[in-house]
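One chain follows as structure tokens, the form predicted on its own.
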Amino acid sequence: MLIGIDDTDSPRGMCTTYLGAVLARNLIREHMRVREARLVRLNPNVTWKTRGNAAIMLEFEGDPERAFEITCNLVEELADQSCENTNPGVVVAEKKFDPAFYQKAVTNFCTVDEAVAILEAAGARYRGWKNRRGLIGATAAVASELADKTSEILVYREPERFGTPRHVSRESLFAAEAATFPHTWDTVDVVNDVVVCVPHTPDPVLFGIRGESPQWVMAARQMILSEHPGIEQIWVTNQGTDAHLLPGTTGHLQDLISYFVSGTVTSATETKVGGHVSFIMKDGDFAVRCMAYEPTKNFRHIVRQLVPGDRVIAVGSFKKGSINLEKLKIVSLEKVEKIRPPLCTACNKRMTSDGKGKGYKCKKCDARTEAPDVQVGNRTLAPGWYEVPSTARRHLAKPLCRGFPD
């Protein structure tokens, strides 16, 4: 049996994963066995998402009718339906749906009608609240098949602490990162000296540790000192897998879809107001702007070193005519030539220009030459993959510590 839930949170509080963790315990109290808890991130560019566009799925053994009743009652109790964008959906199914629906939901857009058609065809139990948009994510979670998967342990607060300042030892977070990286990631941003895994919103999450396996996230979690937690849940997830990315070509990119795109840099980089850095790249007849926004911090230093002629692969979401960079591969670097007046062979002094098209002249001995001194400049940039820091990384983006994209 499979339970899918989506869209129960809001910017003011609640968290769909917390509701799922509570539900798992409620099912166990009803003598049902929970075999897996899955956290599924969907298209991060969805404009109506409440926060991180996550849905959850519980695989369980037990009475589906009773499980459906328990789940709906819990949604009624915990979901923040006062928020306009919170539109919960619950699905209980006896078998998985076609994974093509999940693939579309994580890379593109689905409709409520598409979800309902799948649910009706499968004879699944389902309920949607308000505009029922949560049925999309709930259906996608049940349909999900994860070719690549990671783990996250989410530690939740005691309910009486919701909305109050969190107390998590900064030193223990940095120590956990140092001890378990690269098997865990995004606990902290070492380069920018920032804690990443502790949220700032008034939701139930105290902190979360992402990593390769339940064993590694638990190893890091046990090193962390904090206020007394409430419940904890290890989730199987598609986070850190690049599941949202599609191959794309310039001139054929769809708004709010995320891509790998190859091209050649055709313009010098520009730093705009606010510290955002951009460049233009082209593949064939079509050009596209690539953006590294201010929150990507030191990643912008890499982007600023690009010059026309460099071959790159840009990775990110396409929005309003620009690729918002998540990663960048430098395939090859253009040689940078520096033209200077030549040295006088007699005086060992730099000549000066004798006028446009007239060559160069030594001021000391009047020696002349036509040829300039052409030097190939040294570039500190090297081919390879570069990524935004942990503070700017999306949930689905695969960190380079997990390996390089094909």
Ligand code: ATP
The other form holds:
Amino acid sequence: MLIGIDDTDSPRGMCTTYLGAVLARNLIREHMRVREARLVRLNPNVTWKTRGNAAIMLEFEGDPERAFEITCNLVEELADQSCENTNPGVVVAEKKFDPAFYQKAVTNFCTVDEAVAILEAAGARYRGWKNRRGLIGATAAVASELADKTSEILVYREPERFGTPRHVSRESLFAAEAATFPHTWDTVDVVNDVVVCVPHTPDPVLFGIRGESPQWVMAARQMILSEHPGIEQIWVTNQGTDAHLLPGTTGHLQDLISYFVSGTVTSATETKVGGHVSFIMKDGDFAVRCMAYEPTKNFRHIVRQLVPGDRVIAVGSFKKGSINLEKLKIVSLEKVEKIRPPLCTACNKRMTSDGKGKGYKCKKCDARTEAPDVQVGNRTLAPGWYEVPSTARRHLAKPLCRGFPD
Ligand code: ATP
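Please supply the coordinates for the form predicted in complex with adenosine-5'-triphosphate, as a counterpart to the form predicted on its own shown previously.
Expanding to the full complex; the earlier chain stays at the top.
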């Protein structure tokens, strides 16, 4: 038996994962067995999402009718329906749906009608509130089949503390990262000295630890000192798996879809107002702009070193004509020529330029020459994969500590 839920939160509070964690406890209280709690992130470019476009699935053993009733009652109780953009969806199914719907929901866009057609064909119990959009995520969560998966332990706050400042020991978070990286990631951003895993929004989450397995996230979690926590749930997730990426080619990219795209840099990089860095790359006849926005911090230092002729693979979402970089592979580097005044053959001193197009002159012996000293310079940049820092990473983006893309 599978329960899917989505779209219960608003910017003012709540979180579908919290509702799922409470639901798991309510089912257990009714003597049902919860076999898996799954958190799926869907297309990160969906504009009507509240935060991270999450949906949840609980796999359980028990009476589906009773589970449906308990779930709907909990959504009525906890979902922030006063928010225009909160449109909950609940699905209870006795078997999995075709994973193609999940694939589409994580990489592309789906409609409520498409979700309802699947639910009707499967004879599933379902309910959508208001415009019923949450049925898309709820159906995708039940349809999800994860080729690659990671874990996240979400530690929630005691309800009476919701909306108040969070207290989590910064030192303990850095210590947990130091002790468990690369088996856990994105607890803190060591390079930028920032805590990443504690949200600033008024939702019920106190902190979340992401990692390879329940054991690793638990190991890190046990090192963290904080205010007295409420309930805690380990989720199986598609986070950190690059599930949102499709192979793409320049000239054939669709807006709000995320891709791997190969090309050759054709422009010098430009830094725009606000610190956003861009360059143009081309594959065949088609060019595309690649952007490294200011929040990607030190990643921009890599991008700034690209020169025309470098071959790269750009990874990110295509939005309004640009690829917003999440990762970048430098496939090969163009050789750069360094042109300097030559050495004087008589004095072995560096000559000076006599003006544009006028050649070079030795200040010591007045010798003249036309030809500059041309050297093929070594690039400090090395081929390989580069990624945005933890502070700028999307939930679905696979961190390089998990391995490089194929
Ligand atoms: P929550 O914690 O409530 O899940 P969120 O940030 O994850 O918050 P939602 O409030 O759930 O975002 O909003 C996302 C909405 O978009 C949901 O109604 C979901 O069903 C819908 N949705 C998700 N993926 C797609 C998709 N690929 N195409 C169309 N709609 C989608």
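In this text the structure is predicted, and so the values were computed from the model without any measurement. Between two forms, the rigid core is the largest collection of C-alphas that superpose within 1.5 Å. Positions refer to the first chain, counted from 1.
Shown in the overlay between the two forms, fitted on the rigid core, is a CA shift at I28 smaller than 2 Å. R66 shows a C-alpha shift below 2 Å between the two forms [criterion: core-superposed Cα displacement of 2 Å].
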